[in-house]
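Okay, so here's just one chain, in structure tokens, the form predicted alone.
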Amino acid sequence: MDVERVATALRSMEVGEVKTGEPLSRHTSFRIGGPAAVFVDPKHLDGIVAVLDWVRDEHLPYFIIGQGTNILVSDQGVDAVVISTSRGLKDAEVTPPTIRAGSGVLLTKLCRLAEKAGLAGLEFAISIPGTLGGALVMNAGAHGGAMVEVVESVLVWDAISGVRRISGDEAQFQYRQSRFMHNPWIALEATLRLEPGDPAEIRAKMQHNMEYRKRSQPVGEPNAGSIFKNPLPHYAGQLIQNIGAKGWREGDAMVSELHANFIVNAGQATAHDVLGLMRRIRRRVYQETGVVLRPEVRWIGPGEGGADATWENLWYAEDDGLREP
């Protein structure tokens, strides 16, 4: 890519903030990441179609980030235009039963304008980090609820038709996954339908919540949130912790002591490490239980050594002795 002439060209379009080098460790909540050839922080709903209408058009690689939780960057960066949706998609509007809003709204934000309106359904979201958007397209869910049960449409911006209104149900939402993944498509904002509830309740839902994410979860350290999905009627975490992999490190990459399907940056973690831990846990596992884990976490960037990065690849870089079935 010519980062020279892209970011000039992205700067006369006048949308937003253009940067060359950036660091994505400043993006993501591992607090790891290489630099962006080039970020974009456009201002306005418009202006992040018309960089996704132009890095389309120029055939040239991109990728969207919100607050970069749930995602693992590769340490040589990314070789692509990163797009943000921080403060063009922030957006949010009430209108009892629905909500509409940006995919850069924190679900933070989503679940307080809800139980302010009295609207019930997204209590399971409270406790789930990152944005709207990230949200859609691994259908989080948390609590025994989950984004697939709420989403009425979502708006898109299809690569091949341009911006157009989907429903829920052809989001194909599956169980962390969903058509975002597999299809040219980026969420841009959604509208979603809950239920009129007694705010009181709902708030005590939420605090509920929230308490236990605090109590079980490493809420203050940095993390990309649960790194394996769990492989049912198993849960990652417990099979972790089974083996006696809590306080496991590779590097400044630590699992959790306070939950074992989570790894924190304890210092200078790279992207290195974590792959590193992330293999010794799936290995072991394998070995004593059979059970094959698979990430929860988006790997971003290319593979170590110059592989495609897919994640077979990713653990193919090293010899682990466990091939997918």
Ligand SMILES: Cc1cc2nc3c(=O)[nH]c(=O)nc-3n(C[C@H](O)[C@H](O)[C@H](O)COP(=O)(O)OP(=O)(O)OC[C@H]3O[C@@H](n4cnc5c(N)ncnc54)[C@H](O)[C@@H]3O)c2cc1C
The other form holds:
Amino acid sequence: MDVERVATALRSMEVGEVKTGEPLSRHTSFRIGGPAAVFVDPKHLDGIVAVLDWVRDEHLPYFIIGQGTNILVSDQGVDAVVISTSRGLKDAEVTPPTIRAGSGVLLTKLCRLAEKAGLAGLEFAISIPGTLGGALVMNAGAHGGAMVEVVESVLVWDAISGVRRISGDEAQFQYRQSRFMHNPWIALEATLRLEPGDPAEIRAKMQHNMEYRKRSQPVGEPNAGSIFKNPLPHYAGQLIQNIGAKGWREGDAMVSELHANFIVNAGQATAHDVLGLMRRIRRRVYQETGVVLRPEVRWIGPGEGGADATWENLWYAEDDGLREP
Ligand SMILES: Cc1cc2nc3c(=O)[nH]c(=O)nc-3n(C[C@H](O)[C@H](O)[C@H](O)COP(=O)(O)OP(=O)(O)OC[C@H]3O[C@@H](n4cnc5c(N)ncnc54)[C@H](O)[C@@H]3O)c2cc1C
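Could the form predicted together with the named molecule be shown next, to go alongside the form predicted alone?
Below is the entire complex, every chain and molecule, led by the chain shown above.
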């Protein structure tokens, strides 16, 4: 990519700050990640749409980042235009029993708005860090609830047909999955449908969920939430704990002593360290139980396994014998 040409063109659009070589470690909860070739932080919805239209027309690789709480970014960084939603898509409007919000709004903020308006249904989300956009893509969930239950519609930028509204059903939410992962769609805003509830009860449920989280997860250390999906009916954390992996280290990446499905950055961990630890865990769990763990965290970057690495070719590069079926 001709970085200077791209940055100059984006700056001339005057949609927000444009940086080159911005370390993505500043934008991820893992505090890991090399530089973005170009990083742009549009201030409003029209600006994001203008940037997206332009990168599409120029056939440039691009990537949307919310709060970076569910991604592992390559140490080499990404040769792409990284577009942040965390500045521009921040509006939220409560019209009981719905809330319409930009995809850059923090999930915790939405929960507080719901609580204040006496709207129930989002209590599960109170301690999930990240933006509404990230939560839609991941169908984020906890405490038995998930986004699928509350999403009425999403305003998307579709690389093929432009800005349009899709229904929650069209997003095809499944366990930590959605159509956003397989389509050239960017979530711009969403309408959530909640139910009238008792504010005191809503608050109590949220408080309970937050306390549970503090007791059971390493919230004070840099991490990216659950590393592997639960291979139902098993729980990834239980399988990893059973192989005795708590405290395992590769460099400064360490399996949390509090919750075995969390890898924490105990200092200067690199993506290379985290990948090494994930491979080790995955291999041992497979050897001992026959269960193949699949990552929940999303890999961003060319990878150590070659260009356009997905998790699968990262594993293949190591040839750990655990090919995806
Ligand atoms: C301590 C901790 C606890 C966690 N607990 C949970 C939990 O209980 N349950 C759970 O589900 N998750 C959990 N997570 C993971 C994470 O918080 C969620 O997946 C969250 O919804 C991700 O939001 P984000 O803004 O950080 O997304 P990012 O990490 O920035 O992005 C995630 C993916 O979504 C894409 N994306 C982001 N925004 C958009 C958009 N607007 N349009 C299209 N694509 C977009 C990105 O390209 C990327 O592929 C936890 C993470 C941490 C650090």
